[in-house]
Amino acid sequence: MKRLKVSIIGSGSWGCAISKIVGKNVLKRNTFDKRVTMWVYEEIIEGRNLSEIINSTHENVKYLKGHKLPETVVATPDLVEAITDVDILIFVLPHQFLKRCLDTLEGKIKSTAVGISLIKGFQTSVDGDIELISKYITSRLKIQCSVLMGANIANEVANEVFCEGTIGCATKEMKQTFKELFETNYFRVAVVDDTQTVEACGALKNIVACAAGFSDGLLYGNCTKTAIIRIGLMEIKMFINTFLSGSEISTFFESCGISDLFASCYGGRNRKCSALFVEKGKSIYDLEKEILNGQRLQGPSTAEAVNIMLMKKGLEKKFPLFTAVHRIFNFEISPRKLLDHI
């Protein structure tokens, strides 16, 4: 049997750390190639080429820095190579970095590979509408196109701490390979049909987790923050229902729902910086070249996408703490306005 070659496209943080799932258990499974390509952004660190740094002393030293990557893992960073005659290709990198990189792919791919998105965000057309990354993955490259979200904090990930993760797979051939391949003893993975909710659920918490930063950095307090956190889970259910068809309920109660709204509410990056956004009255843009190495958050680009949508449709109302956390960014409203608003 032809074993099944996978590659990562993306080097972050959250990239490299699902590297160290991937590059272990492909070793276990004849299912695959031994050998996993990963896709990184060069840079100079130090006079070196990142790439060269990966391969030599397996670690990302900028943006996972004291953890092993598997010998497995071999950095690249010509993106058609990473992909050439790959079976599975793994989607982790920033949503604004999406367009570009598939414009290299488009009409690359092979025709019987498929994809799976760890990317948080949406894609945004020319006429304001947003389209679900896997979607978007789909029809520029002719591939079903999966997606893997849930509570998944990329340096807990690679500290092995125990969490769960959803799987909404786009092809029933598909879910036994998927769990091989991104389940361990410490990362428990579900694997549902329900792909848009799954999908939709990871980009729109990112929203709500940045008006519990606001939260945080006005010191409120923890029962403020569940009820932000209650209202956005709302929000996120309601827009789902206006604009995606076919959601299951069960889907909110998986990891990629009420687990991954907790846990970047609580932690992770867009609640951090937006709690720093309200103490140092600083842009987000200039927090972000502060203190994310390079990194990019998907909370505020995610609120402008969605309230671009909601305001050619007139929903703006329908939806306060979406429009409230955009507003809020754009310093239309001040921070300490978060609860008149919602």
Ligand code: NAD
Contents of the next structure:
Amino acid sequence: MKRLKVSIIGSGSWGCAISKIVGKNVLKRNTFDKRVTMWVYEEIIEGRNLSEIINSTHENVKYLKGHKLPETVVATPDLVEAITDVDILIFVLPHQFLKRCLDTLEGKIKSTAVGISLIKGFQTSVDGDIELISKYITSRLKIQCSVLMGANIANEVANEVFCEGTIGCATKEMKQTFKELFETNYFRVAVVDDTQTVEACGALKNIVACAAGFSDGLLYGNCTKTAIIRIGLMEIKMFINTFLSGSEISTFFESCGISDLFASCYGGRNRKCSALFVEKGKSIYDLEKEILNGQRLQGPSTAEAVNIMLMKKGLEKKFPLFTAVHRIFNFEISPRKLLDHI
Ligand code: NAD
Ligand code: 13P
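Please give the corresponding structure for the form predicted in complex with nicotinamide-adenine-dinucleotide (NAD), as opposed to the form predicted on its own shown earlier.
Up next: the whole complex, starting with the chain shown before.
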């Protein structure tokens, strides 16, 4: 039997954390080729190419410092080389950079390949509507695309603490294979069919995490923050029911739903930077540059994309928390007015 070749497209903190799992799991089964390619957006670190540092030290010293990646993971700055003859494409780069990546990949993917997106965000179409990333990948590359979401803070997963993930599987025959590729004794994976809800929960929780960050920056305490989380969850559910069809209520109780919402509202980068936004009064994009050392936030741009669509459809008032988060980042309303708006 021909072994399945796997490629990881992206090498940020989550890309590297998941490469630790995938790079070890390919050794456990004959299903997989034992070499996993990882596309690295090339950067120069202290005079050396990041991809060369990863291949010689097996560490991404910029995005996941202190963690050794398996030697099965081979970094390359050449995107086309990374995906040539590959059967399973794992997309794990900030959504801001996906379009350009797909421009390069279009027409170069094996026709039988499948994708799985770990990206938490939306794609915005030219007319201002938002599109699920998995659907966008399918439309550009003509491959099926599943998703893996969940309460997975990169450093914690890299530390191999117990956590869970949710796969929304678009390709029935891939259920077992994805489980074999991603599951470990410390990373428990549930596979569900409700792909759209899994993905939308992953994108929208980042907006709620920003609101939770504002609450922390204002020193409001746990009861206020959990009220924000509850209201946020209701908006996520309403958004999914309004714009996507056929969601299962049980999906919200998987790791991609309630768990990721809590993990992000207590421990994520969106929360942290939004708290600092309140404390320092600087723009969120300046704070991202100052604090995250190249890592990227998804919450503010997702709030903007959602707002553009809601405004176009005259639905801003139906989603007061999503709307307030965007308007706060835009300095249209003060964070202190958040509670008045929701
Ligand atoms: P990151 O924020 O840690 O790092 C940013 C990445 O963007 C780096 O790999 C950098 O090289 C790359 N980059 C910078 N400029 C680029 C360009 N012009 N073109 C292409 N790439 C460029 O990245 P991440 O956290 O791994 O995020 C990837 C996705 O994973 C996001 O959608 C995020 O929401 C999701 N995610 C992240 C975590 C986490 O804890 N970090 C957990 C779950 C899901
Ligand atoms: P942040 O991007 O806010 O760090 O969230 C990471 C995440 O998605 C945790 O599941």
